[in-house]
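Single chain ahead, by itself, as structure tokens, in the form predicted on its own.
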Amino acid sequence: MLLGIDDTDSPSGMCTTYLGALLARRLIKMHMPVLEVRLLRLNPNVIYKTRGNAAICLEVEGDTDRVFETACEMVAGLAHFSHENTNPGVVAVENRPPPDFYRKAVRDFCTIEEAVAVLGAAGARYKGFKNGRGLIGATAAVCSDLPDMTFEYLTYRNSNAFGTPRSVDRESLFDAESSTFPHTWDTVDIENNCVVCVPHTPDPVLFGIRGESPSWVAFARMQVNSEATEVEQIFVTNQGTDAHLVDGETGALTEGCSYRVTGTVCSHAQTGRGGHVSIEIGNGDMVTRCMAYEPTKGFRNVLRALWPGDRVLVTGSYKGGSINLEKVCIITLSPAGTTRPPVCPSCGARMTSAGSLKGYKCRKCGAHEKEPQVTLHDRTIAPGWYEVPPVARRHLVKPLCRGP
């Protein structure tokens, strides 16, 4: 059977994955084997999310009613009900429903009514706490289909340490990254010399290692020195897979969805207030603004190096009328150059315009030329893929170490 849970945390603490790890251990003690624990990231642009918009799914060998009642009991005891956006949902179903609802929850927006319809058709048991919005994520979790999957090794603090500064040895995290990359990623950000895998929020997570297999994330975790942990769990995830992206067209994008869009750069990049950088790309008359915000650090220089006429493919979430960039692929570069009146081949003087569409004339000796002098400039960038640094990467974004 499959058990889905969502929306138990709040900005002030708790974590749905932590509840899932504890629940897995309780079910095992009740002699119900847990075959898999999944962590599903859903649409990152949902306004009601508390933090990372994650839901969990446990695959369990056991009595559906007993598992469901145990899960509801744990949610009732651990969820942060005092926060207005904490509205847990619990779902138990014997067979996995079709994946359509999961795919919509990752790429678009779903309603509670849509979730309940899926659950009813599947004969599922379910319970929504408060307004029941967590049923959306819990339903998506049990519907999840992962043609591409990654893994995360999550460690959790002892409960008496919640809310206090975390103790994780910085050097050991860099060592773990050095010895396991590209099989693991986003443990640290080498270019910006900062740690990525240790959260700053007051939740139970101590740190997490993401990678391509359980063995690689476990190997990296073994190299990390830290405070004592209460629970450690390897999750199967959709993180780092670009599962949120759909193909889109400039000028025809929906707010809150995430896209792959191909277009031609229309103008040079502009640096605005706060160091945010923007460009416009288009196809014909349809133009879309693309943004690289200050937290993307050196990635902004990719936009600054683009010229009008460059052909690019961009990925990112469409919010506030802009694509918030995650990656850029430069397909082709336009010839970059400057034009000026030619030098007279007879006397060496600089020519001037002879009038509209009439070419150029030497005012000194009267010679004529049709074409201007073009000076080509070396480009500071090459075709290929570019990505935001680990410190600015969202959970679902596929890092280039996994391929474009």
Ligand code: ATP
The other form holds:
Amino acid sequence: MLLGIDDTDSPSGMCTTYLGALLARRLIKMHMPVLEVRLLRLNPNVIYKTRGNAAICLEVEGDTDRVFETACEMVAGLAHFSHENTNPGVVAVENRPPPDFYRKAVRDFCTIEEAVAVLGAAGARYKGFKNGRGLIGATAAVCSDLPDMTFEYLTYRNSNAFGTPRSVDRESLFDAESSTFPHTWDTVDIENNCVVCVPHTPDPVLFGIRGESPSWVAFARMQVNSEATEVEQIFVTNQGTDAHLVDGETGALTEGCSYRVTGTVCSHAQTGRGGHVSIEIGNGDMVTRCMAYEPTKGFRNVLRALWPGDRVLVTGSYKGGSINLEKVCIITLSPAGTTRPPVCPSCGARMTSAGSLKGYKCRKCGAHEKEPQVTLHDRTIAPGWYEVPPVARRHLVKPLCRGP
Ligand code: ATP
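Got the form predicted on its own; any chance of the form predicted together with the named molecule too?
First the chain shown before, then all remaining chains and molecules of the complex.
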């Protein structure tokens, strides 16, 4: 049977993945083997999310009613009910329902009614606490199909340490990354010299190692020295798979969805307040603004190196009228150059414009020329893929070390 759970935490603590890890242990003690623990990231633009819009799915060999009741009991005991945005959902189903609802939940927006319709059709048992919004994520979790998957080794703190500063040896994290990259990623950000895998929020997570297989994440985890942990769990995930992206077109994007869009750079990048960099790409009259915010650090220089006429493929979420860039692929570079009036071939003086569409005229000797003088510039960037650094990467984004 499959068990889905979502929306148990609040900004002041808890984490649905932690509840999943504890529940897996309880079920095993009750002699119900847990075959898989899955961590699904859903649409990152959902406003109700506490942090990373995660939901979990446990595949269990056991009686559906018994598992469901144990899960509801645990959620009732651990969820942060006092927070208005904590509305847990628990779902139990014998067979995995079709994946459409999961696909919509990761790429778009869903309603509680849509979730309940899916649960009804699947003959599921379910419970929505408070306003029941967590049923959306819990339903998506049991419907999830993973054509591509990665793994995360999550470690959780002793409960008496919750809310206190975390103690994880920085050097051991850098060593773990260097001995396992590209099979693991986003443990640290080497270019920006910072640790990425240790959260700063008051939740139970101590650190998480992401990678391509259970053995690679476990191998990296072994190398990390830290305070004692209470529970450790390897999750199967849709993180790092680009599952949120759909193909889109400039000028026809929906707020809150995430896209792959191809276009031609229309103008040079602009740097705005706070160091945010924007650029416009288009196809004919259909133009879309793309943003690289300050936290994307050196990635902003990719935008600054683009010239009008460059052909690019960009990925990211469409929010507030712009694409918040996750990756850029430079398909072709335009032969970028600057134009100015030509030098007169007869007398050597700099010519001036002869009027709109009339070419150039020499004010000294009266000669005419049609074409301007074009100076081609050496480009400072090459075609290919570029990505935001680990410190700015969102959970679902596929890192380039996994392929484009
Ligand atoms: P947690 O660790 O508790 O899961 P979180 O950051 O993952 O924290 P939630 O607290 O789960 O965020 O809040 C997200 C809420 O949004 C949940 O109630 C979930 O059911 C709902 N939700 C998730 N995806 C969608 C979607 N695509 N459309 C509408 N609601 C969604």
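Between two forms, the rigid core is the largest collection of C-alphas that superpose within 1.5 Å. This structure is a prediction, so every number in the text was calculated from the model and none was measured. Positions refer to the first chain, counted from 1.
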- Rigid core fitted, is the C-alpha displacement of Glu371 between the two forms 2 Å or more? yes
- Message: Does Pro33 shift between the two forms by 2 angstroms or more at the C-alpha, the core having been superposed?
- Response: no
- Aligning on the rigid core, do we see the C-alpha of Arg350 shift 2 angstroms or more between the two forms? yes
- Hey, core superposed, how many Å does Tyr360 shift at the CA between the two forms? 4.4
